[in-house]
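Presented as structure tokens, the chain that follows is alone, the form predicted alone.
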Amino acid sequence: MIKDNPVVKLKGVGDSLWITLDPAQPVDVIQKEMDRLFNRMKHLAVNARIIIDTGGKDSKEKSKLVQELGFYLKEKFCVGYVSMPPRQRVVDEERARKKDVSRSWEHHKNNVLMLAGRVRSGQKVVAKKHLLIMGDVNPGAEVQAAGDIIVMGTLKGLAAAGQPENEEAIVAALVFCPSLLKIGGYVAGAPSLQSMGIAEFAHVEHGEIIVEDYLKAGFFGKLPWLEVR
């Protein structure tokens, strides 16, 4: 761990360089600070994860501020990857616990939409809640949720999933090229979802959409218990 001055700390977590600093301070304070560090670690910043704490809650303020710095570090130091600290979920364990082993889940009345064939173009789905497609979504098509999107084939058409607030939905697919994406108010355009032929999702991370590996990432398979959606 290397201390430094209290504006700006940085230490190695796992595979990420972990940076602790004070949104208190003004940007140009800390981008002189973040300076010094960095140029102690020449060519080891290039490419690297970079987690950026700000402390406390999050806030939109918060996120702008991690947003402009992941911009400068990454002009002048040529990092990888810079995001905020994963979320921490709040789990009151022993009733958590008692649900599961209740499994009270089981008589919990979800509204999902369920449907097999393709949605063609010029087609357009909506579901109340969850929407499950088990074929393709052809470009032109729209699925539409309020809930969570799942695609269990190819999807190329727009995909508007939590609508209108939910930032929680994901949309996930096995052949993932969508045309247009939303999550919530967030929405991507085809350039920045460029398909890796695997399986994917998207969802809503400190202010932007985000596609990850399905099984790489592990989103649901963090979870200590089975939870309601």
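Given the structure is predicted, the values throughout are model-derived calculations rather than measurements. Positions refer to the first chain, counted from 1. Each form is matched to the other, and the largest set of C-alpha atoms that superpose within 1.5 Å is called the rigid core. First, how it differs from the form predicted together with its partner chain.
Core-superposed comparison between the two forms: CA of C78 displaced by 2 Å or more.
A displacement of 2 angstroms or greater separates the C-alpha positions of G14 between the two forms, with the rigid core held in common. Residue displacement note: L65 has its CA displaced by at least 2 Å between the two forms (rigid core superposed).
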The other form holds:
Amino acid sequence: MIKDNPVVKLKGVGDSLWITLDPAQPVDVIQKEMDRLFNRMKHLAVNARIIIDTGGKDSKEKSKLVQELGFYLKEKFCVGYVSMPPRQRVVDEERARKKDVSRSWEHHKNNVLMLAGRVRSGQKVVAKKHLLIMGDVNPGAEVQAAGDIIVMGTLKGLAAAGQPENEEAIVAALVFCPSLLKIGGYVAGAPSLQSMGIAEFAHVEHGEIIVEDYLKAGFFGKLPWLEVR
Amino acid sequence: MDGKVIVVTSGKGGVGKTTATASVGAALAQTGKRVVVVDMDIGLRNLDVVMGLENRIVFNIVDAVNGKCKSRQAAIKDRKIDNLFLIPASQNDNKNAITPEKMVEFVKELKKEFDFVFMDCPAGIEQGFENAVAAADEALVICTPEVSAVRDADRVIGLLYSKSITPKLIVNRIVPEMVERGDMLSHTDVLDVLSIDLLGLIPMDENVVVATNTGTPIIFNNQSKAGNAFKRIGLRLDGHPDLPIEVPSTKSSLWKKIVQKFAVKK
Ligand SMILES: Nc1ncnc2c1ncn2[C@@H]1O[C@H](COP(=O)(O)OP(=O)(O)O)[C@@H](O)[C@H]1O
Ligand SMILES: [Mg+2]
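With the form predicted alone done, generate the form predicted together with its partner chain in the same format.
Expanding to the full complex; the earlier chain stays at the top.
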């Protein structure tokens, strides 16, 4: 039997287009195949959200390839946002379960910037990964992180998590009333951000920033096993 | 022993820095302390007008700092209070006419002669602010119960901490009726954000405008709630730090007391 695996496959998943491709193929072959598929879609590709799935484990080479192809698609077909699949479930699952048993996180070096005090107006704190503030973020202050932002106190300033483009990031605060909120490329303004006087958190869902009661949503409590964030 | 150097600042303009400088200075001088108030708002002087001393100006702060006159010559004696002196700002120079380094030197001299040196800071956080803050040991941050004033005060507090100066807060122009209706921030709303030691709460008081226009200290008016509040701030700065802080209220005879003291521990 002849194994007929196309170089590039395209299907619609939710509100995005999911491209599966073989990263072992030369770039120009992949691009040619993409041209064929995208030409057929015409204007449907414009501003579409694209997920490029290279299969298997993530690697540096693959992210570079995805980035390159992303540029190509944006340039040629005016697509919107291009990213890799949110999580490589199958492979990671095995690894994660093992981690739980072997407590591998004991060796994990994470970049959490944990600060105690008050971020005042005019100050800006930037964290390379996650940011944890034990204290308040005042109006006019700015907190930014590549990962999550957690404020054990009142958040009134501007919070930008997942910068520049990690949409998995969250922003949580005991008193949640940021003047402006960014997660990855998404932005939410003040009017929808009235504090309910309970611990709340914001995350991106279906292309939108959603703010929820942190305890009720049980977002992380529902995870089946411990994961390093 | 050297005197204390206190800068009066706010970030925002028109919140009552000049009024507070003149009033607290007068209150302390009246209790017998030797006090000099320095107008650091170069180019926009008005502390002299508030104190009714504008027609006695010969030398000013720029002259004194640059050695064109002795500090004693620049210090004008108040007409009504014996131990109170004013060093006026200059009206024609710009803010670069003095530098933070020269201010430090100059204030060293003043400290030897006075128990309290108050510096009335200009609005903003530029050169004029730097000059006024350079030589200060302590700071009084004036804020009104308005979102924009709080924002600016917060910025200034951050800058003061970065200069190792611990600020204390005065909330001015409180209108109790509006606070009670929920139309104005309360002092606790302000403290929630600024989170520094509170030194006093001053109500909105028409008498302040009258006193300012006639060049008489508001503390001379015993009927003035603002005047009395300023007097009590003077006491808190000098030997009575725990004097309870009164919350301006619509019930004229009943003063609520603040139970909670906001202390920032180091
Ligand atoms: N507690 C008060 N009640 C009423 N008017 C006040 C009060 N404090 C200040 N003012 C008025 O507000 C105006 C601005 O005050 P000023 O002390 O000159 O502010 P700044 O020096 O911060 O610019 C002045 O006209 C002053 O009379
Ligand atoms: Mg002034």
